[in-house]
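Okay, so here's just one chain, in structure tokens, the form predicted alone.
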Amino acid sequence: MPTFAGTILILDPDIGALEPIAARLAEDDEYRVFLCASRADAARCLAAAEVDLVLVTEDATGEGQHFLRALRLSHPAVLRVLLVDGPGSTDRQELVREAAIYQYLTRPLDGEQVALLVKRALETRELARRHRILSRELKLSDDAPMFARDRLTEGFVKEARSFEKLVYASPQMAELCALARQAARTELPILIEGETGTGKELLARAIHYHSARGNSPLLIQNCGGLSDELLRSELFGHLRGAFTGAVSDRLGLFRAADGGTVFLDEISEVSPAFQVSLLRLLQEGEVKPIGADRTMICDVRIIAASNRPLAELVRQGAFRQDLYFRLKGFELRVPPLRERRDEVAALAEYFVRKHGAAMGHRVLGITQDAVQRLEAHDYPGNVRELENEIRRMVALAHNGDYLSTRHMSATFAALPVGQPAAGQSNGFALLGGSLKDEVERLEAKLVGEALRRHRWNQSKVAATLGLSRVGLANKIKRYGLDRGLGQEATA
């Protein structure tokens, strides 16, 4: 499956009129295109996928205009293009200002013109992103007092990246998302394991929208806390009168998602009896609604998730081994945030921008002491807990503020800076070697910690440790510190 050049959303009540334009963008320029007939459909697409640009038609109801105004607040990074029917008007010019319209085109549309506009718009957006990164680095290295090194973060060299709505910054997550992109191109079932709050559902959504089934339904079912009868009805459907309360036929998620994907969360909670039904579906694609006399065939891809290791449940006899092996066509493990602390700062910055824009707060940044406390936390709630804390901090901040410890909840504000988090040790234990060996081991540890702290910005590390760039490079090579981390290094 080809890599998308970008994701375009088209909102037009008469979607048939723009189908040729959508086909031109999808086939010739390899964009992923969503055609939506209503604001509700468009909102669902925006919630599920990372959209780069929207094309919205002018209409008599004003639905498109309302959508564009709301989009500026909810998704400020999305480029907005208005498709109009004739010459401009005062009302339209007001809309252009209020919704920050990037450009507007007059219908009837020319496919080549639309494709060129989309290409140039996305190029401009990418240049603006790169300019923002460079400006941030230059700004944070300024000698002005308000940018003093002891107050602000050292600059987030690694900007948070995204796989659709899943945001990450660490090498572990980059490797995981690369594998997930490969898995998306196949038709194999996928098993996602990880603690609560790590983003398993976001990863499942990203896989679906990067697969050949991306334009077909993605339906989600949490299997935890449901009885077998209710879960069977939800997934397989039932006929009217099959049981008390079955007043009408129910299609069931598997048949409703025919041609698409079904995401089964908390798969570890289903009973052994229900596991047999799932195994039949995975083996033969057969679905038998409750009360039906015959089975039906449906074509769905299963993505399952569990916050408990299924391999361990198989060893305990609590989960069928044959179902486990059927589910793990690809097995993806999302690491908890405490195993990738090096991305806490980058994620915090991303969430500051995201929630600052959503709440209309112009937050300038986050102080270094606040970041140190964020990095010291153990995060039993993982990324979800970090995002909730940042959202709370942004809500308490005023326009023009830097987020600091005074905006933090009591749990985070009380964390001792420089102390090891739960389960960690920053101490240096002597191993009984020679003085030369122990000194070199301590030196390697100090250099490695400085590199991680400054996110592999070697100029800052050399200045902090009082070394030349050449001297630092020699120590990195001597102690093998670039092994496995070279992709993060920056000049």
Ligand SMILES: Nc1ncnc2c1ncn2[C@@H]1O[C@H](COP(=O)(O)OP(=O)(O)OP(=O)(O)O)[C@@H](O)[C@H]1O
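For clarity, a rigid core is taken as the largest C-alpha set superposing within 1.5 Å between two forms. Because the structure is predicted, anything quoted here is derived from the model rather than measured. Numbering follows the first chain given and starts at 1. Compared with the form predicted in complex with this ligand:
With the core held fixed, residue 116 shows a CA shift of 2 Å or greater between the two forms.
Once the rigid core is overlaid between the two forms, residue 216 does not reach a Cα shift of 2 Å, moving by less than that.
Residue displacement note: residue 395 has its CA displaced by under 2 Å between the two forms (rigid core superposed).
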Second form
Amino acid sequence: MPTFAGTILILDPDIGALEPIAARLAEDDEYRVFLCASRADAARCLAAAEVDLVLVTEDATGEGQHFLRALRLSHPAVLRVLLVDGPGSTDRQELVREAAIYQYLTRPLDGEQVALLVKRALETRELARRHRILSRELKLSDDAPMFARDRLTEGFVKEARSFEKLVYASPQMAELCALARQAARTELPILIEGETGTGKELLARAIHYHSARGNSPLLIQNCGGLSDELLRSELFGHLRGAFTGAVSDRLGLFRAADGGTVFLDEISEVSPAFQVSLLRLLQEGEVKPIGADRTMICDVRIIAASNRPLAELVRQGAFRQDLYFRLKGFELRVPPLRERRDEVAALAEYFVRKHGAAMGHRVLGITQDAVQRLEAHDYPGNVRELENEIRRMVALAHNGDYLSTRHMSATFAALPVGQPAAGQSNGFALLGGSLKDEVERLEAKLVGEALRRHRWNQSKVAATLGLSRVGLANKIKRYGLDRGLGQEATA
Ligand SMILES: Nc1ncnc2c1ncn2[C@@H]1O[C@H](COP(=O)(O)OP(=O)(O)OP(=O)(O)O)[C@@H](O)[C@H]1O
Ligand SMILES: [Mg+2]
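What I would like now is the form predicted in complex with this ligand, since the data block earlier showed the form predicted alone; can you produce it?
Below, the chain from earlier opens the complete complex, with every other chain and molecule after it.
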């Protein structure tokens, strides 16, 4: 069964007159064409098929004109072309405006001219569709510093960068994003592995928008929890009547994304039979809709993701090795959040702003005390879990609040936090010493925390605290501050 570039409906009471045009459009099975003599016929076609464009003749009975006006309301997405005889009139101008006519053509018609108009009209519609998809994807500018530093976070939170909507501040993520940018420039398939909630989908989106295919569609399919048949028809499409319930043709995601990218989430979940079809697409660029007797070429880039390690599944014989090798043109592993705790604060700050703005809560920032607890958690749900906690905190806050432990859920509020000097609480408890002793103890704590925040970058700490480098070095010596206390051993 052929695959058409579009479905065209022609309405003309004098069917014979337009037969040559219909024949031209149907040549080489380019378009599926319905020739209708009456409005009732045309309505039946519209109900049964996905019509892309109508060609309607202006006629004395007003039948065609009426049809076009009604169509604008019932099927606004269908392109409307008017075929006219003779010179224009005010009636026609009104019709063109009211029925939002795309174009009109004067008879006698030239088959080639009609075919070209149809082609361009469908292209324009496709561009408009892609434009809508893209506009929906609100993009952050690439690699821009995320926020203006404010008083609260000055010198306290690592500067966040972004790769599209993916925000990061850790060296591991910076390295990963650099590799992802390189991968984006190629046409190779990409396999993204990582625990749930680590940002695999965000990364896939960023890659797509950074690739040469960025102006074409990105379509996403979760492969988990779907029957083989359903997944197959979603992705490869089917022809009408291919199975019970297949009441009309379905294009399938791969062909709908032609020229673009398909993101296949939870790729580990697909059946062995499906793996074979996927391999065929990756090797030959071919898809075969269910019920079709011939394959079709389809140009898509595949990005697949899995939160189960595919190499392990290959070893167990649960995933085809050849497919695994094909999928991992580039292999990107997104580390779990507990392996990059140093960016928890930056992510938290980003989410405070994101959700504060979304909820209309003017939150001023987040206290150091709360950040320390956020950093102490192990995050089995990774960044998604952090975001959920922040969203909840923002929801509980009032305008003008700093988010603090009192806004935290019980799990987070109860977390023990590491301190530069052992045995201190987060609040500053007076120990009954002289004022000088107490002030020095507070000073030691503040300097220690600033050093920890800046991973012992002494120039930054000195600048933040308003000290000279020598002044800072003296304090470090005086208070016996030690890099080993509460530090992670990263540069
Ligand atoms: N680096 C990040 N910057 C900003 N937001 C992030 C980041 N990582 C994750 N998120 C947030 O966490 C949520 C989960 O991210 P995403 O859906 O990309 O994860 P995933 O790895 O695909 O998860 P799953 O395996 O459960 O499908 C997203 O809605 C996003 O808001
Ligand atoms: Mg996902």
